[in-house]
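First comes one chain, alone, set out as structure tokens in the form predicted on its own.
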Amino acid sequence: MVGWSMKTTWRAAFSAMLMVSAAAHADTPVLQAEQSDVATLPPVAPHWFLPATAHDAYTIYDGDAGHILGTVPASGLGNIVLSPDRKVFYVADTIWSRGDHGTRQDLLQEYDARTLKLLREIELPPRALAVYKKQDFDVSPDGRWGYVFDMSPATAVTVVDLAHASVARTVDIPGCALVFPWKTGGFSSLCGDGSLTNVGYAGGAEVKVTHTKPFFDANNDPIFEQGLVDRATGRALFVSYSGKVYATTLGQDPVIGAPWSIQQAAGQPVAGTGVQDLAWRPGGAQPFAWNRASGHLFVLMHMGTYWTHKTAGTEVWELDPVAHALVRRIDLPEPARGIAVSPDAAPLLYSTAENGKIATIDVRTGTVRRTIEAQAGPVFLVPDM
């Protein structure tokens, strides 16, 4: 008798459970199957940049918020253009079938910036594999032909045809590197001898190619790769190791100013090249920047001697390169590998730290605005540079 009433007690509280949690499922909405759906980002807005991470992609952050919008995919080697409208991505990438051997592929890819959707892939000729720099790959201004600086191992540069999606065909350019846009019809690129050599294509099987003279003292003192082109205006703005400033209308026929020194314009004596001048000079991975509504130039400065020209910075000028004249010093609150600013009147400066941190910060008042824990490489894109 007891065994049958303890069963029997047993039974009844579990069937009294069933029907509580019965009636408490009656009570619960009924949840929706979730629906699959692909976002889509806002036109690409001035305070949007591109910080080069660590998980082998380009993200996408919004300056004022400091929040992640997206990313472009592209591994170290890869190179990232905005085109001039704004609506596209393009990378130019190598991948390997077994991922760091096997069948090698160079290939541009096209991805749309409002869904970020890989839109189509072009193949490449052997494309440079060199430390990464923004001028291994370039758009022209009016968006019709890619420019894709190739090493394998003579030294070319592959044209290719947006519209149609293929390569137009390659210029060889011995004894010269890298990618610089004109205004329109062709490009220019740095030679080891101190000069340019300027290659004009509109299309069709004419090529016209012309070299100036040298301008600057490859030996002694040479220019930084990283030089900075406005392809709304085919200006140019190169840089040497000491700090002088080389304004470059580029073209078939370049028009290559008389050199001006950063340090003279901040009411510093010139910087020497010898080993124990010490000076402000320009430094890092991406030590320029250029803003299109002022024309400023920005630049990357540390304390040093000559031939430091990749030591981090701690601080950034701002300078006036038609005026030759400092507009002012910003104080940066870590020693940064890399800058970027904004192309708008109310301009932000990016800065990223050693340690991958980046720094927002307002121009007009040199305030931190925030700080994004990114880990991030040094190079930056930015809209319309």
Contents of the next structure:
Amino acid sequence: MVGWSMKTTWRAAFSAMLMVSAAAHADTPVLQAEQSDVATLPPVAPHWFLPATAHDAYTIYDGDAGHILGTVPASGLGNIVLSPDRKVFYVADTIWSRGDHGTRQDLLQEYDARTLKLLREIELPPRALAVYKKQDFDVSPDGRWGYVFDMSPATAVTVVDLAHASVARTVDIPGCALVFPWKTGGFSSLCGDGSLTNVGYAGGAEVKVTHTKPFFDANNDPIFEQGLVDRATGRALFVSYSGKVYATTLGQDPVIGAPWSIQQAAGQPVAGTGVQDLAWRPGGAQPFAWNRASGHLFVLMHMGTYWTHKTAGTEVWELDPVAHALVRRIDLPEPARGIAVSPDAAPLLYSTAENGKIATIDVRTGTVRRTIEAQAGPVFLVPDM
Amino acid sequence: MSVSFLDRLGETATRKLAARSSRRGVLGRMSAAMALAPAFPLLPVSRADAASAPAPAATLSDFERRAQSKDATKCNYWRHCAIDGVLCGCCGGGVHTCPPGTEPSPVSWIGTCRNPADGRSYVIAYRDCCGRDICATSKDCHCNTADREMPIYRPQASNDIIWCFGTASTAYHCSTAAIVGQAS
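The form predicted on its own done, now the form predicted in complex with its partner chain:
What follows is the entire complex, opening with the chain shown before.
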């Protein structure tokens, strides 16, 4: 009897609560049914960065907010370039009709940078297939030509007419590899004899090919594949295994500056090429970055012996390549295999640790702003450079 | 000297896509490569015969100091001084043997490695085994070493390339380390 009475009391109290609650929300509109829509992106911003990530993609991040804005599909064998007018992402990639076999297709894919919709696909001759090589593909500064490195294993470059979405022609570059676009009218490639080959092309059937004299020692101190080009000026920075920087103005007849030592610029001993010469050295899978606003070079450095050119770096050295001077050394939170720097005057440095985490670092203070669980590989795309 | 999971992930993502292509076409282009670039020995045999391998270092590299000659399924096995990939010995094959169902690439990149057991240096052909997706072995069997490893403009000593040229399928499965000859 007592139990029944208690139940009744509780029920009455609960009903009263519901009535009060309903009265309180009586003037709140009922949530409406929703239509599914699709996000679009704002214009590409200086602090965006795109690491190569898991699931065959380059993932677009807002470096300030530290979150994902979108995804551009590209395999680890693929290459991505942002068009100079920032309106299009180009992806050069290779796929097979049956996943891991079947008909091979090499494609240059064009994605709208606002909608990420696939706009066009241009069929290519077989590309070079290598793990994470950014310098396998680039676009001319006027946005007119795409340059795709081929290796079968004969080496060549396919020139793509981006205005007409077609292959213009293929140029053999025997003994040479990779593409470094000029300010206008062609590209250069690094050669096994320590020289550059220079391919002038402005449309039509005619190409002009020149060679520089050997300027680096490909046997004993080769230049890294990951040379940097500022498309706006046609200037390039090539760095050797031991840390010598060759500032070059690319063109039909490149102007190559006398090499200077990163370590010497930083007041450190010059690195030798002996297998037991312990010194600060550049290394990693994407060891260099170039900030357009300051013109400063950023190098991923580690302490090691010769032949440690793939070893992860513990510091990033910011250098003034005009004054041949160290600006600052930045400690990394974890050893990194790849770095990138935003192009603006308030630069962010991005570094990928071996566990796939990316640190975003304020270059001016050296402080880590964020650590992002990005599932990232060691290569990045950033705007402009 | 094993690499991270994400490195392997990236490697898997890249290499699993490598697949079948025209053998005739590839061989034709390989011939072209050799005709166009005679100074560019692509076959490890020609490299060894030419005796143009780098001379062994007077002092040992870090890899050479730590190398062993007992267990070929470890990254620090002496022949693995410039390997990048999964060891076929961990995948049903051996140090010069491709696992069942795969095919060795006729061309490869090369290294010059010192055998601690006899103190001699040998030219090693790192022949990829092709035709299946990458072998799902343990992290310990995925190696990335770089003694005398060169950029892609010296392809015969460059280990980032998918070395499955001239095989029925260009899918990457694993890498072997066959002795070609003594380095002179």
